[in-house]
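Listed next as structure tokens is one chain, alone, in the form predicted alone.
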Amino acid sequence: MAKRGVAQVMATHSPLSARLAEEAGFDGLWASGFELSALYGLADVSLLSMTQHLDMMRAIAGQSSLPIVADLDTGSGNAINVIHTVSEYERAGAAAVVIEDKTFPKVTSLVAYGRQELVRVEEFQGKIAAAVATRMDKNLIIVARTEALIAGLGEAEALKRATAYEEAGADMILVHSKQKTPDEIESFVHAWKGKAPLVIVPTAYPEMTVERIRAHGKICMVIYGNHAIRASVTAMKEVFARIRRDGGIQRVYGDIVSVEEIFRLQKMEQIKADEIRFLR
């Protein structure tokens, strides 16, 4: 962030879309709850296992050199968890975790008429502090998230709980919106009087490109939320619609990358080397 200004964060669920998003030149990867859980085939409303995506965020971590922002939806529970979880995902290589101010179980922010249930503003507080003392590394980022926009409180309640929690200890603020265009986003932004740089999650309002939110000189971080796991649903579906409709893959065949390119993501390439090397 410090030497880009802005850094430009992709979603993942997998170390394949970890390794596409690093060549693709993006700064950091987001370990996505929504897209973890849109791959298992359920509703980003709690039901997946802390362990679940502790071991994608593992794998993730794995077989990438980017750094991990961990979506930690509400920390697991209260603060006693959030010592936990926070232990846990540091030790499994984040570089940043954001936890947020949601009742748990959450609902996912976007759905249309969800249960947006805050936790009061001194208990968040408690979470936050206890991140902060559990990080063993002064340099694993701790993100508090406000969904006080998401649930309709209005910006004098988002900002209030943003500055209590840059009080409690919170290195960045993220700010969610489901409004479709970015004024509200803005107008928090213009009125942020504190000194923790703010993270913004653009989904619902794409127009926010990176020169926008450059000149705002507020906005330090930008994710792209679920961009992972919408673009391979897109491609799924077109491609195996198209298999259908032509009765096979003879038409297919050459719009889709070849084996040879999955190869290469897999690393096959070093593989046949160590095998030269090591097999006897």
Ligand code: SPV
The other form holds:
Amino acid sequence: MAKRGVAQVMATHSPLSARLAEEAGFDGLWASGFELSALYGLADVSLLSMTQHLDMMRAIAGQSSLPIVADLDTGSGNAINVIHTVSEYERAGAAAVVIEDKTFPKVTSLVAYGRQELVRVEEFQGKIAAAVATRMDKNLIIVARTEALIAGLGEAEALKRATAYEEAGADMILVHSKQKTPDEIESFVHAWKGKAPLVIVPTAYPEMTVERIRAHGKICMVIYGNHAIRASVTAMKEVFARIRRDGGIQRVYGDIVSVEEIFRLQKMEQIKADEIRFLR
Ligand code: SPV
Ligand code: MG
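Could you please show the structure of the form predicted together with ligand SPV, as a counterpart to the form predicted alone just displayed?
Full assembly next; the chain just shown is listed first.
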């Protein structure tokens, strides 16, 4: 982030999507709860277990050299759960962990009229303090995420919470919004007087370009929250429909990646080289 100004972090739900994000030049990976829930055909409402998400993050870490920003949702419960969760994710290779101030079980943020309940400020301060006390490496970034704007509590409440979370030891503040334009977030950013850099997820307000983010000077990371799973769904829908329409795979053949490209992503060349070297 010091080098790039604004780190651009792409959502992932698998080691394959992580590898594609790395090849596309992103600075980091978002181990998204929303994406993995969708991959399982589930709503993002704390239905996946912590270990399901952790296992996938481990698999992603094994296949990519990019830093991973792990979406811990609520930290799986109270401050005691946070201690266990942060310890597991740090050991699994997370570079940053994001914990949000919603109650457990949480409800996905962007859904219209979602049940958005936040824990008390003091309780969440305890959770952030627990995360800070748990990390083994001081370079593990603890990001406190406030859902005050998502819950419709207004900017004053969001600022109050962000300030309290910074006091509790958060390295960065993620402030989320589901407004269709950047006004709400930009107003928060202008009003933010804390030292902690900000993180945003502009899914709902896509005109917030990197250039516009950079101009604010206080935002150090942008997370593209669900673009891997949405891109996959777009591509699969289109190709599946064409195959049904065409009565076979003969016409999509040239419009999808070759089997050889999948071999490349699977590092099949290395397997062949290892066979020559080791199979006797
Ligand atoms: C996620 O990708 O899991 C997020 C971002 O937390 S959002 O779905 O917008 O809440
Ligand atoms: Mg999430």
